[in-house]
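For reference, the chain that follows is the form predicted on its own, supplied as structure tokens.
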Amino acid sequence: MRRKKDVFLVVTVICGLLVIGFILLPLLKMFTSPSWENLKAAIQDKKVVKSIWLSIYTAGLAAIISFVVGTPFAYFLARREFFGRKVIESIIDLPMVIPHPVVGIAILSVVGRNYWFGQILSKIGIRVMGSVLGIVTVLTFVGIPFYINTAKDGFESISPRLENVSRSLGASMFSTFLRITFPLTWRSMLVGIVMCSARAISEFGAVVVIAYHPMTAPVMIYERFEAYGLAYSQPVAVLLTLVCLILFLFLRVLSLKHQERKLIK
């Protein structure tokens, strides 16, 4: 039998440092690749720096859109069962396993010229093709699932008992939300926005259908590798996973965290 355990235990450990290297050993070599003369270029490019800029704001725009239509959402689908619930949040995964492209077609059929919606944006003076709006419409289009699913976990690891305490008490149910599920919750919620954020971000497919102009990072990266080539996309690439990068640790910590939390309950 120990035997038998410790096969397992190599087979598992084996696995394990094949998918490591096969997620670092890409990533290595991008990093190692360009010149410190060639990242301190891209750094000082104002063009690079713009890019990177508008993913950074663009991505923070569309978490705190998804954080403030999202929460009441996820808390409702967290508190309540009703028919057709699963059709619901298999609606709010579409955006999730749709592939990138389709996304900026489908939200490009409804602002268009040639649809009704969009004619009346453009007789408004609203511009959503080509601008930081289009950017936002479709970084929150990509990115609210994660926050809502994530919002939602953590509304659900709440009993419902807390709140009923506090509406018997008097309480109105905003007064509850405000004074006894958003201080247990708020981990879970800026977790979902770190996700949204980080989702957001590294979206290119449907951003570069809606808005090729202005660029985010991901979009440059790709127009300097078809333009120059690896030699000029590389040190691009590097400084937007750097910030991916922190931005997934800023997630651990939290998770980290918010695990050491339930152990001490």
Contents of the next structure:
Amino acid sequence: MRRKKDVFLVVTVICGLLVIGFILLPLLKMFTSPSWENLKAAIQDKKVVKSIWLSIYTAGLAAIISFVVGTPFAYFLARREFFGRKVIESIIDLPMVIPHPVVGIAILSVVGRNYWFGQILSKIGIRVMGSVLGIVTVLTFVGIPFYINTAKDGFESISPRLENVSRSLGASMFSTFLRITFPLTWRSMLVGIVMCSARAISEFGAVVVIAYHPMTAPVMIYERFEAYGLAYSQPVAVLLTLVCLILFLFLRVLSLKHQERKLIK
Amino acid sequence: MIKIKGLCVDFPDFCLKNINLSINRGDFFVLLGPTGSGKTLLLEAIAGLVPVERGKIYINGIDVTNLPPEDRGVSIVYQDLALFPHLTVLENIKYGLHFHKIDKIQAEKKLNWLLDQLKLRPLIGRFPVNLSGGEMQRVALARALMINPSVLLLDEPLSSLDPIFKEEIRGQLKKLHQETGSTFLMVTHDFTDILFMASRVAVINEGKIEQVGDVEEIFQRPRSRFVANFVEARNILCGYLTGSNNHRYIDTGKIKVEFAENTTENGKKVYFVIRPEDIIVSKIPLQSSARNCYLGKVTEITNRGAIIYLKVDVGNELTAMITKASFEQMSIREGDSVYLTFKASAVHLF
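Return one more block: the form predicted in complex with its partner chain, after the form predicted on its own shown previously.
Okay, now the whole complex, with that chain kicking things off.
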């Protein structure tokens, strides 16, 4: 019995090491490949900084939009049982399973000049193709499911009875949300925002269809790789990865606190 | 005070059907019923927390059916208490004051009174996670009463407490009810709660009110088989009415039971109930005014600590209740012959 247990433990540890190695090896290689001079040159390159900054703030905008629009919707989904709820939840998850270039093509088919919506936008002077607006649209499309699902989980973890009691004590629906629901779920919302922006910042396939220019960091990495090869694209890739790592570290710290709070409850 | 007329609440898997109920101002009213009978749903409907399909709810003469929960003056204390985990005890208790225009001095007075009555003063800085079950219960009560509700709804507030805390909170609830003058509407399964606190009781089953009455009426004169079963009347029998005006009997086919209620329809099939505590057990026939006395054999003895239930076959099987002391004094064993004696007035027809 003990021997069988030991074999099982050895198998799990080996599998774990394989996975960790699989993730870390390419990243470590990429981090150590560019020379310090190349990295310094990339940091000083205005185009690189501009593209990384563009990635950050368009992803941030996508996260803010997801927060504003997604929070009431996530609350509704967490609190209401209705016919077709599963269908709605599946629709929300769609952007996560559709191949990324297909997302770009789908959005393009709506905002392009061959479709009435695109024609209206064109008439009122709103340009989606090749613009920051286009990038934000695509990033919101791919990021919003992450926000809505995380926020919904947060709302679901709070007993509706807390809200019921608050209302019976005289608080309106809005006051109840501000005084009870929000203080108990803001961590989930923050985790959702970070997940949404982390997903958005790394988007390439859909962005490249809608807006090759202005160039986001992933598009620039691809362009440099295509035009000049691996060595030229690596420093930008390292810088972008560092930004993503900082975001994910932030997420881990928050989610750890989230777990602790759940345990206390 | 609270008047409910033809209330229907429709949920996909459950509904309240045509609820009619009248609760007087200052009553300690208890809703009694099995799990899943709709007790909590009825409380939530009164509090305005679930949509009402049909019917009306009046509180103090005002139709509140379409009013939001915050405008009804009704506080609710759930079974799980639902204390706000991110607020301290004091913040929890004072929560309702944000939304009610209560004079500051009055509010301070009420707060101090509640803190003293419920012995909460040493706990005010703590968070709910650091409170015991009894302490949480007291905080939930204080929070609900702080806003002077005209109605306090209590959803099985004592069910999760251990016996010592239960006794303590029961006493505090009764005292608070007497001193605040609010109407209390409580859901419970526990007969001790009812006997200790309730002024009136409604029995609810499968979303319908089965019977409403004072405590004695519900326990002594159940009007349906369900209520009789639920209040543990135990001896529920069926027979046909017979006899003359002076001596009225129910003939079960095996025994004849004399009863005192006024009914003259001979031959009519009736159900009747005799509570186990109304039956006297003896080893020799008793000389008394009780009209019903039967000799039977003890078939089963159930020990419930201080009390003992005896199943005795007297033709029909009857259950009697005696104290442990009586049981030991008579040294009753299974198979022994005993006399069961009860008054005609202990027989209740429904």
